[in-house]
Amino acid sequence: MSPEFLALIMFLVTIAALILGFPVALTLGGSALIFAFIGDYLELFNTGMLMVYPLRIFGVMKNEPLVAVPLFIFMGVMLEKSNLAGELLEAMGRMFGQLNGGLGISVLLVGAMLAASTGIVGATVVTMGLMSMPVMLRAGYSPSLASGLICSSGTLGQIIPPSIVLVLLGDILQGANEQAAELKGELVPVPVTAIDLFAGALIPGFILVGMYIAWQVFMAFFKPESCPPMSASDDGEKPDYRLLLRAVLPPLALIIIVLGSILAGIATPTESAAVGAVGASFLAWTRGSFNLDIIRAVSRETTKISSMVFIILIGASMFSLVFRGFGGDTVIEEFLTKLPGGRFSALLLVMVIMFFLGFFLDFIEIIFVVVPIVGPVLISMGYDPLWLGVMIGVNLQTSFLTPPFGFALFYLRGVAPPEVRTSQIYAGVLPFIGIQVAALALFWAVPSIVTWLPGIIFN
């Protein structure tokens, strides 16, 4: 038996686990460990390579734009905590609540506010679920498309800036870009940052938004019946142009705040998170909702969220440093190298690879399982990193929408009324996820779409 081959029986078995649902960083860190043992007994593994391992602890933990990962979750639960979802959601439902399609249109530019703002689709599907499904349902709407809209845009905080995906992926790319400069023979690469992957995926999260509210304005014009107006009955104030200043100036200023800082380069990722979950703490109090309960409540859900972010990176910086022990690394990169096509099969294998596992894994065990392994490889044949990275991490938010185990579908399921059949759900997220796809050929095709603004700011 070749090292190689057992690096892909290793590959296979962690995937097997993980769908069988093992716990994710526990998966990891034990495959690999109990591999190079079997390796090192059958003389395929030196198992003097773990030694290295406390070094990439200690590289993590000496990592400062991770440090933005606590506190960007930090701010987003605690905007979750201050009710700032329902108010947007009532100032733009009497905005646009008259109009067929009004009423969907409002949950997705509430939900492209609140990705902005916070970036946890836990949180925001929920919220929204449970505000907006109601109303949705109280107005004649079809459960499959008020499921498909909210779903959808909860899923938004994972390509919107700031996002934690985006802070993960940069920090995963850039170590890509770097064994990719190994294998090209370069010194030194161009860096890939988070700060990167924000301005890169800013425009392509706006063209999904635009392309989510065109399929809410089509399905109003086509079938009218599934989204009809609100009633009277359902809400019969006008439009209070100063209820939605009042809702949406707050999470807009600290959008801007936040974001523009990392862009203008006035501040890094971690910096500007620190501001933000000041600023997200200052609109809480402003609404009355910040005291130590409220405090409590949010630390603890940080605490837990950050733990198993960086508990999965420790034990998927094990299964990597066995992996390439075996030389997997290699068979993966003489594979793709030598696929019919060259490097456009290659990437096209990769993101169908990817698109499919979402149907079975979270983004953040793809991130980290999937991705050190296939960016080297791709980076090195050419592909941009900064686009690649954005092109992942759209891939990666179909993840959320994909039965049978799409985390939105599930988050949606546990707050939704019983009338709301799983079914339906399921149905209402298909036309999101062909738009999903739809956006992944639209950026491949113009990858400047992607490349466009850092070149501006950056450049």
Second form
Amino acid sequence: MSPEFLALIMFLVTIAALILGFPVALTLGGSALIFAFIGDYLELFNTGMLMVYPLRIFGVMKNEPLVAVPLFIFMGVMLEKSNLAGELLEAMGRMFGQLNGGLGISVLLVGAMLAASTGIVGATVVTMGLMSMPVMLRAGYSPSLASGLICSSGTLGQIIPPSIVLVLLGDILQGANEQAAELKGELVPVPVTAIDLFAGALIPGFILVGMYIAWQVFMAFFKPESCPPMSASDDGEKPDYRLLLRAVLPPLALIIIVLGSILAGIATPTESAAVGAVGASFLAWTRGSFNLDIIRAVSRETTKISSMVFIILIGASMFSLVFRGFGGDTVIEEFLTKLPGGRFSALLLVMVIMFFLGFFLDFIEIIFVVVPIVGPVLISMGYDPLWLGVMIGVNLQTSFLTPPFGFALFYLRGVAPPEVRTSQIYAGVLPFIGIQVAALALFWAVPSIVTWLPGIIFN
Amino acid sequence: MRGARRIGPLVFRDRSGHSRRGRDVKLLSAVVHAIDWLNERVGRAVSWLTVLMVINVFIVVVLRYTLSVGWIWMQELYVWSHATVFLLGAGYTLLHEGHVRIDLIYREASQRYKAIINILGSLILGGPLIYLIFDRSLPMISRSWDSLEKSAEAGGMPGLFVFKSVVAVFAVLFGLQLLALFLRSVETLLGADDGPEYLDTEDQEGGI
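Could you output the structure for the form predicted in complex with its partner chain, given that the previous block was the form predicted on its own?
In what comes next, the whole complex appears, and the chain from above leads the way.
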């Protein structure tokens, strides 16, 4: 048996083991460890290589850019626990709710803006579902349209900056980028940072939101009964613009400060995440909900989510250590470079595989496990790492929406009222999947949609 | 540790009232409860570090952009706090089922299935991995203690040896919580349907 073959088996067995349901971090690291010992027994691997593992862990421990992750989580949880997102939705619903489809547009905007960017698809969809599904159903929205709106905006929130998915992706892509430079025989790679990714994801994010809104407007014109205005009895008051401003301006200002300071090159993601966390706490304070209880709740939630993320990173680094030890990365490289159709088919294949992996694995796992393996090859083929990162993000988001396995659908099913049928949820996301695929094709055909903004900001 | 007792929002159900399988089971529950208690305390304590991190980074930002001053040790302080949170909070996170699982099958599965997965997983996957981390990190840590290693950066933090030791403490705390998961699952499998599970009232709202 060749070591490369063992690497392939290890990959498949690990995916199978993950589906059984033991915590991801331990499954990734544990199954790799078993294969390391099998390989050692077959004299295909030297377990002495595992001596570097503590150094890898230590590398994660002193990685400064990753500190942005817990700080963004802190900000997101603070915004959620102080019910700022809820108030925002209420105010916008009051504003636009008198129009056909107005409530739907509010849900899209709030979801894209505030869907707390914790990197966990399920959590975001659950929050959005609990917050907006009952309101939309009460207003008489068709369950399928409501489901589609929630799933699409909830998953989009994951890749719209500031997002921890992008921070993690930036870290992994930078590593992949350095390896790609090695493959190409270059000395100094052009660095890729989370900042570049934030800038790169901004316009595609806006385009996607725009396309979602266009679909909602289309429905409002041609199928107005699916998205009626909120009834007067539900909300007799006229739209109160002062209230709207009070609800919309502060979170909007916070997002602009956080993103703006990163994109203007004033602050690193870590720094602006801290400003965001302080800002979110300040907003909670202005609403009178900032107290010891909320700090305690937010800090514990932050601890749990960030521990979850980084222990997976530690498990995944064991996985890639062993995978590389078997020479699995060279197999992938040879396979992808020899594909007929050149780099186009290589990327297409990777995207299709990621799409299907997205049925089983969340953003974080795919970023930590798959991107380090395929990233260097694709980048050395000449793909822009930044563009690649955004394409991966949108592709995975599509995967999470796709029936029957899409993550978002499962989680929405879990919180949607029983009278919403699963088939209605599936039907509701279909147009949004169409939008996603169209957008992916667009970004593929016109890469400058992604690379233009980072280019003018940083050059 | 007897009777129902409360630790903050955690309600433990102890079954010292039922003495069906005598002392062994009681001892097991006592071990599980002791581990839960330990990680609950540690997790709550390190959670405060997230608040300190926010303040720490914020101060760094303010100092840099208003007075144009900055110290390496301040930067290291928040990086170290961050690592301490996710490492020492790992056992706490496991206690609260915070380590994400692919729940395609797991979510709908029976208690028995879950128990079997957790037993096999902690024996075959988790246990060896944690042991390896503990075992292979000891040389790195002991070398660091020998020289009472400091940060390599000029003006960095002292006590790098303490920071490196966090890896071993992580392995112990996380390993213990994995043991608790294992023991709890064994009890479930043995049919102790009123086993020493805990009701976690804190996490009912479904995360973020």
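Positions refer to the first chain, counted from 1. So that the term is clear: the rigid core is the largest set of C-alpha atoms that superpose within 1.5 Å between two forms. This is a predicted model, so every value here is computed, not measured.
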property	result
Residue 213: Cα shift of 2 Å or greater between the two forms (core-aligned)	no
Core fit, then residue 392 C-alpha moves 2 Å or more between the two forms	no
CA of residue 412, rigid core aligned, shift of 2 Å or more between the two forms	yes
